[in-house]
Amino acid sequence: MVSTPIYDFVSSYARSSPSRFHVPGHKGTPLLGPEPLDLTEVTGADDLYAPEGIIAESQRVAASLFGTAATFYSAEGSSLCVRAMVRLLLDHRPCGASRTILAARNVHRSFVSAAALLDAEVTWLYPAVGDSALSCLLSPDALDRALSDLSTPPAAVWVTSPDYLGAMQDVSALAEVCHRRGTRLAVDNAHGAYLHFLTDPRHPMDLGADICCDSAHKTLPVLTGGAYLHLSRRCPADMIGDVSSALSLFGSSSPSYLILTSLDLVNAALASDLPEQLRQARDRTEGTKASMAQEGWPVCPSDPLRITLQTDGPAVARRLRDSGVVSEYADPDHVVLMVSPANSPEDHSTLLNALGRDVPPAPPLPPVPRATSVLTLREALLGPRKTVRIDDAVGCICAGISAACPPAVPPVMPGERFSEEHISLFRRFGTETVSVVP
């Protein structure tokens, strides 16, 4: 029987009905419903960034379930984990490695802000011709060539897998290249927390990554904001010992105990029947994808619990909404649907009926233009700025992170110069204004 120490403490505290002369201000009075379980760091509740009690015990349970050297909780999503990962990779880089991070171009905006705040140097790897700007699949050979072009090994190689469209990197092969070249592989696995619990585990920690983050709330039954930061057994002890400090550098000093309780409770579910439910959801999703393909829908390769169609995304999303089906994301080229065990067989039938057989064509994917860097990320993002209309930005230097969320993938990075091709890409996605260096 897996222990749930956070839930047990919070529940016991609520049942004891103390006079609460501590925050939060609701004092446990159930105006909305969950207030009795919403606590602060009272005696016995432990400290998320210096855990020694119930949080430490719960995190050890999570690490045993994921098979990691250590797993840490975040109540502020993977964004907090990403920032902490960048700091850990820079501060504990392999001997002889530089402060450069070699990163696939489709990073989340939280990586960009972390690199700017920590003054990391970033060398970008671009997607292959014909790929979406939201994907950047790397071949082991391409990564090996990119690493050989650097005078010293980078602090890490950074990839996103699965990415927002569900494309998955060959993590095992990339990890082998990284380790042979004297660097580490970091994976933003925000959309793949469930991958360890399938029949054929495909979680980055199973495939050789050194460090990764998962947004537990995206694919597991966890409240929004619940996330994990995982470290492999290849990471040195001092790096593992520094994780809480790295998280506290960027995280709130008042984490949500509702979120922490949900992370604690999902441990028990993962040790019980949730893995079987995930496998059943995967099988249902495979059947749904096959039915869509049979009707002529262009189903893109993706992780097992995602359906990505290359089509006129806004038109298809509207069609689905009219039938009561809400998609995760839509752009001019794709519509993305996220699946979990909570989606019933009836949900899948409703989706197929709503989709129908009329397949609107998608225009060819626009090329991903390369950019010229003029300033560092830090200089551009933390310096003066002004807002201009997108049509007036050609030739200007980007001073902000221009990326709607979702998918939060910036087409142009701070410090890079806007070209006409970039402006066309922004127009395509409906961006009207951007921040530029004055």
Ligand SMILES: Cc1ncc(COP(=O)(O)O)c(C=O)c1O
Given for the second form:
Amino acid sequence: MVSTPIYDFVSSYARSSPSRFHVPGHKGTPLLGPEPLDLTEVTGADDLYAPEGIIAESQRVAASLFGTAATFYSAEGSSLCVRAMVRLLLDHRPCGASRTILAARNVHRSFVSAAALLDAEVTWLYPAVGDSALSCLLSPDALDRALSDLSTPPAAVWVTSPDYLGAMQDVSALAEVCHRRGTRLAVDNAHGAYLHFLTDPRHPMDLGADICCDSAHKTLPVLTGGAYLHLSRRCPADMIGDVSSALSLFGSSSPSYLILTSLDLVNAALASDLPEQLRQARDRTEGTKASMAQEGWPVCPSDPLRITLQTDGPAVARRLRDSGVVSEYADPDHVVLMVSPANSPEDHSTLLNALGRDVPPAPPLPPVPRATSVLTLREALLGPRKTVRIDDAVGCICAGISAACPPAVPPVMPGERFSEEHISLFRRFGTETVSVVP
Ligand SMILES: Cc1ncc(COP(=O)(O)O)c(C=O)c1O
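Can you give me the structure for the form predicted in complex with this ligand, which would complement the form predicted alone we have just seen?
Full complex below, order starting with the chain above.
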């Protein structure tokens, strides 16, 4: 049986009903409901950023479930893990590697802020022609060429897989290229924590990635904010030893014990019947996708627990909502539905009925514009800025992270010039103002 040391501690603390002369201010008195279990670092509760007790033990359980060299918890999502990963990749570069990170363009905004704060140099890799701006699938050959063009290996190659639309990189082939070229592969796996627990595990750590983050809360039954930072056995011991300190550089000094307890409890579920439930959810989702495709809906290839339709997103999302179905995301080109074991077979039927048979024509994807960089990410993001209307931004230098949330993938990076093509992409996504360098 898997141990749940955080849950055991907080529940026994709550049962003992001490007079709490410590934060949080609610003192365990329920207003919302879960306050009795919401603790701080009292004696015995360990410290997320210097774990030696119950948190260290729970993280070891998670590492053994995921088969990693080490797994660390975040109570502030993958956003915190991404920042810590960039720090670790820069500080623990392979011998002879530069401070450059070669990144597939569809990064989450947390990567951009981390690179700016830590003054990383980023070389962007663009998607193939015809891809969505939200995806950036790299071929191993293209990555090999990009790496061979550099005079020294980069600190790391950074990819997002699965991305917001569910597109998945060929992580094992990319990892092989990275390792042959003397660098590391870092994967933003915010959307794929569950992938390790399928019969054919496709989690980045199963496929050779060196380091990755998972938003446990996105695909597992974990409270919002719960995430993992995983390291593989290829990572040196001093890098693993530095993870908690890298997390503490950006994280709150008051991590939520409710979130940590939720991560702790999901270990027990992953050690018992959750993997089987995930497999059943995967099979059900495959069936639902097949029914949709049969009706003529353009179902995009995606990770197993996601349904992505290339369609008039807002119209389809409205149609679904009118029948009581709420999608994860909709833009002019896509609607995205995220599935988990908590979606019942009835949910799937409701979805299929709500979608119906009236399939609107699939919109052609707008081209992904290339951008020229004039300032570094740091200079542009941390320097002076002003807000302008999107129509007045052509030729201006971007000074902010201009990305709707979700999916929080910036089409123009800080330091790059807005072109006409960027502006039409922003209009398409409904952005009205952007930050520019004055
Ligand atoms: C690809 C990707 N990376 C990172 C994040 C940040 O994750 P979190 O919300 O857990 O901080 C997100 C959030 O949507 C994301 O889509």
